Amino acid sequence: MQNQLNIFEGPDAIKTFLDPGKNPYLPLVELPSTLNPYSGDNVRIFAKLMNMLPLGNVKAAPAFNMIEEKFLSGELEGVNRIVENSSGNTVSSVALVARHFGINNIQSYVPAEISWHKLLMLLFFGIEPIVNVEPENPVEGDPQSGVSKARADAMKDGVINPGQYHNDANPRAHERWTAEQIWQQTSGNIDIFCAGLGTTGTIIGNSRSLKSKKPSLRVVGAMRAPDNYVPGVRTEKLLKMVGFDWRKHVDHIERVETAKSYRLSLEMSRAGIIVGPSSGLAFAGVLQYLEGLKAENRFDEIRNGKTGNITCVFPCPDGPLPYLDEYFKYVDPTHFPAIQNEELLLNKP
């Protein structure tokens, strides 16, 4: 590990700080038995805290890699504007990285149903939102989608579209940093990797790298169940907009519901792993997959012969704060304490 004192200084200090390769390894934290119902079966479940990247979310890694690769290839010469399709973490990370490569004008296509809170976050980071009504039944390349409109804008002089849904620098970031860290942190003893399916960069990059080292690894993709909402993750219908051939990198798919994603995120946060709803979705994907294996008495076909354990890893993309009000919408009220003397509040919504 380089820079053990974790100091960044000099004229390019922030740019160096934003480089995932110049930071200490992100924590890999084992969940206790209170969160892991399969601990008695010698199943170990680890959370990879991608929310502890410098920008606080998993998109910081592909954002840096996409911009750096375009800089090294000369594609940023003459560029004065970046446009992306994103309503949150990706474009925020791209904007904060791009400014250190000399580009300050950032625009983003956002869906018409974007929350006001997320819109304010984009404005806070100096990003110009372009509201777009997304097609109800999208197909790949649909010209009415924000993805296609961002790509079309990039045909103009001085404009680029990083293209998180089709730029292989997205999954390459996870090959370069995330998977290598997980492999070393588990000493190669990883049996199940599960990630949420959004742009699919996380699952493709980790699958390519980890399976090249251990072909028997099971890769589980967690997607939103139909008509369920979890920020940053897509339903099977919405995954049609993704340009990557992600299915060939996934061994099994779990469909996860909104309420379960938020509840598991809440439980992890209360245990001290403060993560958001997409982390809860990935964790749910692990638990659902394990439930199926146990019901079919298939644990032994995955169990590591050297350790006697089954080791699972899932990435945690971000924290809960941008979605705080949503927990009170999707989690049963019995999970929250009552407010004493509530009638005395002066600013009750």
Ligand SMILES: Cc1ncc(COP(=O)(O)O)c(C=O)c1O
Contents of the next structure:
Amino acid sequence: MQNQLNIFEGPDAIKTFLDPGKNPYLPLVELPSTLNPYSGDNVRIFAKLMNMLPLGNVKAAPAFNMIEEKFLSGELEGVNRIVENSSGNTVSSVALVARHFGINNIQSYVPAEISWHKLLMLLFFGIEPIVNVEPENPVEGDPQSGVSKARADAMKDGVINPGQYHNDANPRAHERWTAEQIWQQTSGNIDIFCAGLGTTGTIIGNSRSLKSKKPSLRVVGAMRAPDNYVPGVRTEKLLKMVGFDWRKHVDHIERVETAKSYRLSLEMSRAGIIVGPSSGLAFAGVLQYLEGLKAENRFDEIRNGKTGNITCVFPCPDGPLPYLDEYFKYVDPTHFPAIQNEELLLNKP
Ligand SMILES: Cc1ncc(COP(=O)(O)O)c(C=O)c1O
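Same protein, different condition: the form predicted alone was shown, now please give the form predicted together with the named molecule.
Shown next: the complete complex, the earlier chain at its head.
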């Protein structure tokens, strides 16, 4: 196992710590039967905890890979500014990695509706936000989109745009680390992989790698149901601005609602797998897909001949804390205990 003792030292200790390939494997945790309604059908469901990457979210992997590939190809020479389109996870990860490659000036296009909390997070990490009004019906290459504006800025000398929506180093990061780990951790016994669709880097990288080793693998893409909100993941309409040809890597699509995503991530968190709304969405994608298979009596079609099980894996992109207030908006209040003596509180929102 890589870096079993989990020690980082010497002058490049932090840079090494930010490298997903120099860290121990991320946990793959099986859900208990209380969270898995199909455990009696010999279906096993595993959460892959991408939120345990050094930067606390899935984007640490593509951020490191995008910057490292540009460094190795010589593209970072003379660069003093990075511009990305991202409202949080990606640009924060890019900023922390880029500083170790000598680039300190980081800017990010953010949508006008960005939450104040997320904006504060960018300022916390020393990132300069550029507020942009996104087109209502974005398509790939729309000049008014933050994605295109960041790309256009990178035409100037000394500026680069990592380009998470079209740079293949994003899915390649998942081939290099995520899929490789899942393959080894499951000993190749994986039958269903389901991930949320944001930039689609996670699903493309894992699908490419895992299907090349096991063509019978079912890849399920989980997207937001129309007009439903889940941070980091897109609706079908919003996926139109993604530059990757993600559809050819996905066998099946599940549409998931906001309330279900938040509730399932709350349930996982209370059980000890502390993950955020888009993890709930990916988990919901697994459950909805299994529900459809069971209704059509198709479990045996997928069941692994050797183990007799159906093994499902879904990645958990980040934790719940950046969205804590949103849980009280989207989850039914009956899920929360009452506050005793609430009238005595001195600080109430
Ligand atoms: C919280 C969160 N969930 C899910 C995703 C989706 O992952 P991907 O961009 O690889 O499709 C992202 C990506 O930004 C994210 O930040």
